[in-house]
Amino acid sequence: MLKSDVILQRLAETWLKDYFIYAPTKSGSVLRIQEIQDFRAIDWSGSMPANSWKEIIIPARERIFDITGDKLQTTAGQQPLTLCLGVNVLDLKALMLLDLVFSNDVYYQNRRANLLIVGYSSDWPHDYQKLKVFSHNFEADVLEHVPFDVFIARIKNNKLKFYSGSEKGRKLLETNGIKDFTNIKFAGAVAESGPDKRMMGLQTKLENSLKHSLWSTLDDICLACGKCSNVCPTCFCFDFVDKIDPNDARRDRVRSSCFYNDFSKLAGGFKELATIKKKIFFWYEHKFVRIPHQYNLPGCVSCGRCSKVCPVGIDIFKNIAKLSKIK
């Protein structure tokens, strides 16, 4: 076993004593993020997991408040100390967006406070450079613009390089005997040079593409099943579901999708997104137009999960390549 592998396993074994740990593991032939009980189950390949870290960071369903009699009780459950281990750079970019979107959300912030984020690269920085990223350019200083507590990079000759991105991360490394590490100071979500020009160019092209033949083609094959938005690490839409009962009334926040039939339903039964063509354009527009406009960040991090899970083979990489050719 390589020395670097021994170090990684020793760290994971130690952290298991203090934290619930979620990490990429092989489930059959599929790589998935799930809770681990044994450090030997962790997959250190650096490959993209089929599911996203959103499942840990934003629950599919959470209680917002309860009403008993005439009293409303806010329910802001505490997240147990949880360590997300092996988060790749693209998923760190997705986390950056979620942190901005839910910056004033007490439920999100209560969970986030007890999450330790440990990023990982299996071949730094070459694995990041090899990814087919279409929504933004490659940044040499990428770690300065994403949130993490610790980042572990496997570099030349299988050596490990450690970075701390927070005070919690620094303490986590030092208490585990890692003295040689680099402190990264967070420089904001957007680089000093401003919003990525490639992203902004794509925003303009997609915004004016409604008459492009691509949307009619997708209208014919898309099932509007919502699997793409479910695995997407940056999809954050939700519904409120109320239970009305004199003795047990409550409100839950439930993950939703713009592909679902009742997503845009208004009073009187009118639906703004009444056709599949409108739904899928709305989804792309959210990723590549509205989010960049609001946050100066791409709403898609190019992880490719949506393409892999699509039952009819819709490939976001090919679709963006077509839209990029618009003059």
The other form holds:
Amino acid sequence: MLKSDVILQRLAETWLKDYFIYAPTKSGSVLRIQEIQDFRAIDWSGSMPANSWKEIIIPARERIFDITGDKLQTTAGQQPLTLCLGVNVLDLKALMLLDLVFSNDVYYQNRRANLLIVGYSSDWPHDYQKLKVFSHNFEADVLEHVPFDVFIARIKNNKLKFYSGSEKGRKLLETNGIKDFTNIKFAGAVAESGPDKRMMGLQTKLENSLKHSLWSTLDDICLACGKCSNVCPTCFCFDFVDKIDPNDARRDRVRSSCFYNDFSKLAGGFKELATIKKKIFFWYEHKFVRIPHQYNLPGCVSCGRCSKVCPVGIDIFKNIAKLSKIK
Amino acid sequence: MINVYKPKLAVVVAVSQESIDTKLIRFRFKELKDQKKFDFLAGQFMQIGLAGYGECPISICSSPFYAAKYFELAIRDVGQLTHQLNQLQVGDEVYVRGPFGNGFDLGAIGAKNLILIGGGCGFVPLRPLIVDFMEGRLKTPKLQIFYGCQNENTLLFKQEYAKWNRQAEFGIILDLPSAKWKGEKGLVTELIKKHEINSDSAVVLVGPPIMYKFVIKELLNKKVKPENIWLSLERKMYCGHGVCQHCAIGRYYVCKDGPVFSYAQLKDIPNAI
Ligand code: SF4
Ligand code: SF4
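Next up, the form predicted in complex with the partner chain. The previous block was the form predicted alone.
The complete assembly is shown below, putting the previous chain first.
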């Protein structure tokens, strides 16, 4: 076994004593993020897992409050100390977005406070010259703008480079005998150079593109199954679902999808997103219009999960390339 | 950290049947201090709910001037929750969150003539502006109110019409009135065609989506500027904070950037109106 792998495994082994750990693990041929019991099960390939970290960060269903008699009790979800291990850079960008979106959400924040994020990348370029440049940009352009406690990068010759991104992260490294690490100071979600120009350009193009033939094509082939939104790390929409029982009522927050039929349905029956074309356009608007407008960040982190899971082969990158060509 | 999803209790202090399917309900927060702190802008809305029945957005129809004392909602019986809300009696309690949304931009309306156009039950959020005008709290010199409704049974705020007639130019038009109806018959666009409209007026428009297209066309014909036309949109929503995504249109959220938008903001957004 490589020395770096031994170090990674040893770290995971010690952390497993103190935390619940979620990490990418192979189940059959599929790489999935799941809770691990055995540190040897962790996959360190750095490949993109099929599911996303939101399964841990925003549960599919959570209690908002209970009402018993006339007493309303909120249930701000507590979570045991949990370590997300091996979060890749694209998923850290998605986490950055979720942290912003849910910044005033006490349920999210309570849960988030008990999550430790250990980022990981394994795909640094191999030749040294490039690496120097890349490493420099990587720290200033990427690591300073995403949330993490510890980041581990596999660099040249399979060596490991450690970063800490918080006080908790520093402790996590030091108590495990790792002294050689770089402190990264968070410098805001948006890079100093300002929001990505290409992303901003795409925003205007997409906003006015409903007449583009792409949308009629997608209207024909998309099944509105919602699988894409289910795996997407930046899809976070939800419904409130109440249990209709006046003596013991409760409200749950349930993850939703804009592809679901009742997503926009009003009590009177009016439905804004009545066609598949409108639904898929709305989904792209979320990624490339609304989120950039609201946060100056892309609403898509280019993880490719949606394209992989789509039963009819709709490829978001190809579609974006088409929209980018609009004059 | 405040829990933005935790509702507060409000108590029903008065109920009146406004139309065949709508009740006007006056609420007061159960905790006096909540009521004293309460403030809102005309055009904003509350999320009102009942244990086990969820919550829904309803525009506030009383004047902000009385916010520290009470707030009023006109609730139309259209779904499971609003049906339950229509059964409320004085003393009953409901759960509320809010106020939400941006409200009407009184600064932008300024000292322009104000034209309020309402269609059907959409008329509700216009009432705070009417009350504030009648009681001398708006800068606007002249008020025109055009109200289109299906029939006599669905007209709201009937007992206030005498006053509106005295102090404003008030027109009602009914689409499918009874044989007894002596007034105008047709769609609200007819009223706009007939009345004199100053092109520098500020116009606030609330009603069903179908009404917007035709009314806006008529207003533009009369040379009203797109940036002086405001409309209030209705969408499904849960959170009220621009997170849950249900109310999104284009780059905006109806719950947070709206519900009031200028026509200039919306005219290029597909499906907005
Ligand atoms: S996974 Fe594919 S078919 Fe299903 S909703 Fe998404 S784009 Fe449409
Ligand atoms: S590539 Fe697809 S799944 Fe990944 S962030 Fe973008 S939209 Fe979501």
